[in-house]
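Given next, in structure tokens, is a single chain: the form predicted on its own.
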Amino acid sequence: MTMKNWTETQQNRLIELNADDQELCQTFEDETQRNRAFQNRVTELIKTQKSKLEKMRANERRPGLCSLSDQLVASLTGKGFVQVTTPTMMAKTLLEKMSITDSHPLTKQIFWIDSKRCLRPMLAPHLYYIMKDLLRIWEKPIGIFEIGSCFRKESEGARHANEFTMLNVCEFGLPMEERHARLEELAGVVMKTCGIDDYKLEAEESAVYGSTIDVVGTEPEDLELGSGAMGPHPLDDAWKINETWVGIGFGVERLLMAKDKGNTLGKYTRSLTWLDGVRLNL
């Protein structure tokens, strides 16, 4: 006997009702039993989804966007970091200087405004920029972070988004030796911060960096959260940089979708069709 999975239509509405993997690799002997289950079952979801969407408005009433982001803000301001906000446009000069001139990949997933003008793609030009100022001002080390959105012309899919929240967290003027622990040290703080126990580092390459250490999550499988380097580096040249540094770029969604081992990403964005993980068309 054959068995009957969902149909793709079926499949996708459970998705966006948050069914767990379990419920999605479900067989049946017949349509009739499958379309009997899938009826019941998204009534149930349907169920448990509006009465998240009422303990949302009756106790929470943010998202949990702004709610990790003000986590992170508290956790990090607590360990001495400065928070800095930057224009979310950026110019194309600073692109220039991170090495994304017009022949490089990453300039066609840019949205630019103008020749000289685009949506900022990642947060580190901005934070460079500030802190070849910092370093002149305050006395070393100094650590800052900023959280906002980025955009990119992703490939849609489960892990991907146009637009996302970074949170890039730096620290300048540490002892050369101490990186590596510190960028560990930086990375533990963040995921402690989130809730997600079960991750690991990982050496990758990177079209900006070159070699860096990710921040890998485990559930979801290999589900990349942040991405850190350490400096002296041949970037820190064309903005006039001599210090050793580490510092790590997060996808702050990502980070959510860790946390709930969440199966797609877009439910935890800035959305007209979802609110807190939660799909509105009920």
Contents of the next structure:
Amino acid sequence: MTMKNWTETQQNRLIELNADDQELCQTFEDETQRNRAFQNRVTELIKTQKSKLEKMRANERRPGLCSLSDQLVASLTGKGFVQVTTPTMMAKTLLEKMSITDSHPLTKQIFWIDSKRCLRPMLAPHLYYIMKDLLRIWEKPIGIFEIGSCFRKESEGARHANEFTMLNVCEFGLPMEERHARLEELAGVVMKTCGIDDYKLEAEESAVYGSTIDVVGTEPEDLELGSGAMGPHPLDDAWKINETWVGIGFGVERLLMAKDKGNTLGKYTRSLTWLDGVRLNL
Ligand code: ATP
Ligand code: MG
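Same protein, the form predicted together with adenosine-5'-triphosphate (ATP) this time rather than the form predicted on its own?
What follows is the entire complex, opening with the chain shown before.
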């Protein structure tokens, strides 16, 4: 006898309603049995999702994206880092300073507003810009960070969104020999704030920085949470900066995904159809 799996439509609905992996692999003796099980399960899952929304309305009243961002702000300012808020629109000239010119792989991913400006695909150019001035004004070491939307045209769905939230934290003017430890420490602060215990640091190749140190979540499977780099770096010349530095860019939705051990990014993003991880077509 051949066993029946969920239809694709059923499967998708179950995923939306947060069914677990085990349920998604369930098999049935015939279609009638399967369809009945589907109806029952959907009714239960809807109930659970509604009660999740009720709880959120009664207690936190904010999506995880907002509350985690606040917790990260508290942790980093607590460690002496200063928050900055730069424009969401970015000048083409600043991207060019990151070596992202017409031939660069990232160029194809950029949302252009007009011939001179785009929606920022990353925070680093703006942080470099501000840091160049702060280095003249403040005593070193200087730590700053920004949390804000970034935009990239992406084709792969489950781990990428066109609009996502980046946390970029960096420190300039620290002793050369402390950079590695500091990078690990920063990753540790962010992981601790998120409540992510399962992660590792990995050396990676990056299109922008050459070599990077990635922070990779390992549960339920490997997921890049952030990419770190160190300076002095060849890109610094364009900003007339000659300093030691460390920096890491994290995706905040990826952090939420890892914290929940989830497998889709969509429910954590800015959204019209999800509210705090609950699909609103209940
Ligand atoms: P990936 O290889 O996963 O596409 P990346 O190496 O291109 O990511 P980075 O430029 O290193 O991304 O950006 C820093 C972080 O921002 C990533 O580690 C990831 O957490 C997050 N991020 C990047 N692109 C996206 C996206 N499209 N949607 C959600 N998060 C993203
Ligand atoms: Mg990366």
